[in-house]
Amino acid sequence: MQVDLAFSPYELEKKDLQDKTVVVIDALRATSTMIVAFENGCSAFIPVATVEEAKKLAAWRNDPQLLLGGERRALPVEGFQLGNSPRDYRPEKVKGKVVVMTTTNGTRALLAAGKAKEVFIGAFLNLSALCRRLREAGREVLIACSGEKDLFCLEDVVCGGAIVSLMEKDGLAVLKSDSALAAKILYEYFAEDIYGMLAACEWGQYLERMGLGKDVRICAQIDSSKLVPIYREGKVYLDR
């Protein structure tokens, strides 16, 4: 199996996605938050690029089952019912609901991945389940890191490296690009303390300063979920 990795949405937008399986990762926090939300009964997410687009879609749909969620600089958007913290997405708030979401990086990466054959949502929370789905799909894999405003983010690349490493440990022959190999090497360096890596990385430190350090611990929970959401036709949902 061939595995490539894009460090940012800008790089992803330059890739040929035809007939490939893309894994979108925003470990701190968008894809982790989505997985937690689905564990708590959320029905779906509709990712959009801007705050204005989210508000217009919600106004047009005028549906009480539709919620607005997202962040800018880690803080909830004014007027939105939900932010981008996994702790926001409690069962009593999201069960049966559809969330229109816009985040600084994660939703952009999802939108950029839309031309792929299949798009999975990945994080540390669903690593093993995700790798099983990738083996079953049997396609060339492109790991899409959300990054931070088109720049390298350690946490997303390490998570991508964990995917590469786990597939190889399961006996799969993986033909890695240079970026996928670099991600694997980084993961193996940090593998014994993923929480420590998340807490020490630039975005983890920022979340701590903003009083959101508890989110980092949630996002570090390896294999806490067996769910692998998919992104298809403009919506993220569970393909049961």
Second form
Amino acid sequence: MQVDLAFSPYELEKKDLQDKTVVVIDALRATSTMIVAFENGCSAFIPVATVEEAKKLAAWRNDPQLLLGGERRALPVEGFQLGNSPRDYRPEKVKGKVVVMTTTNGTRALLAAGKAKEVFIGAFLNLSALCRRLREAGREVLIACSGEKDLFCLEDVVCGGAIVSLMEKDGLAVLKSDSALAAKILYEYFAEDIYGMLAACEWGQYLERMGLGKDVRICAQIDSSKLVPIYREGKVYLDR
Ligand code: MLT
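Next block, the form predicted in complex with ligand MLT, ref. the form predicted on its own:
Complete assembly follows, chain above in first position.
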């Protein structure tokens, strides 16, 4: 099975996604937050590129089941009911709801992945379940790191490397691109202390400074979920 990795949405936009399974990763925090939200009964996410688009969509739909969620510079957007902290997505807030979401990088990566045959949501939280889905799909895999404004983010690449490593551990013959090999090596370097890596990376330190350090601990909970949300026809949801 061929596995490639794009370090940012900018790189992803240069890749041929046809017939591939894409895994979108925003370990701190968007894809981790989505997985927590689905664990808490959220019905779906609609990723959009801008705050204006999110507000227009919510106004047009005028649906009490529709919430606005997301961030800019990690802080909740004015007028949104939810930020991008997994702690915002409690059952009493999100059960049965659809969230129109916009974040700085994670939703951008999702939108860039739209042309792929299949798109999965990945994070440290659902690593093993995700790798099972990838093996079942049996297609070429492209791991899409969200990065930070199209720049390299250690946490997403280490998470991507964990996927490569896990798939190889299961005895799968994985044909790695240079970026997938580099990610695997980075994962193996940090594997013993994923939380420590998340706390030490640039965005993890920024979250800590913003008083959001508890989110880093939540995003480090490896395999705390068996859910693998998919992104299809403009929506993120659970297909099984
Ligand atoms: C992103 O999409 O850039 C991140 O999820 C930002 C954040 O931590 O809220």
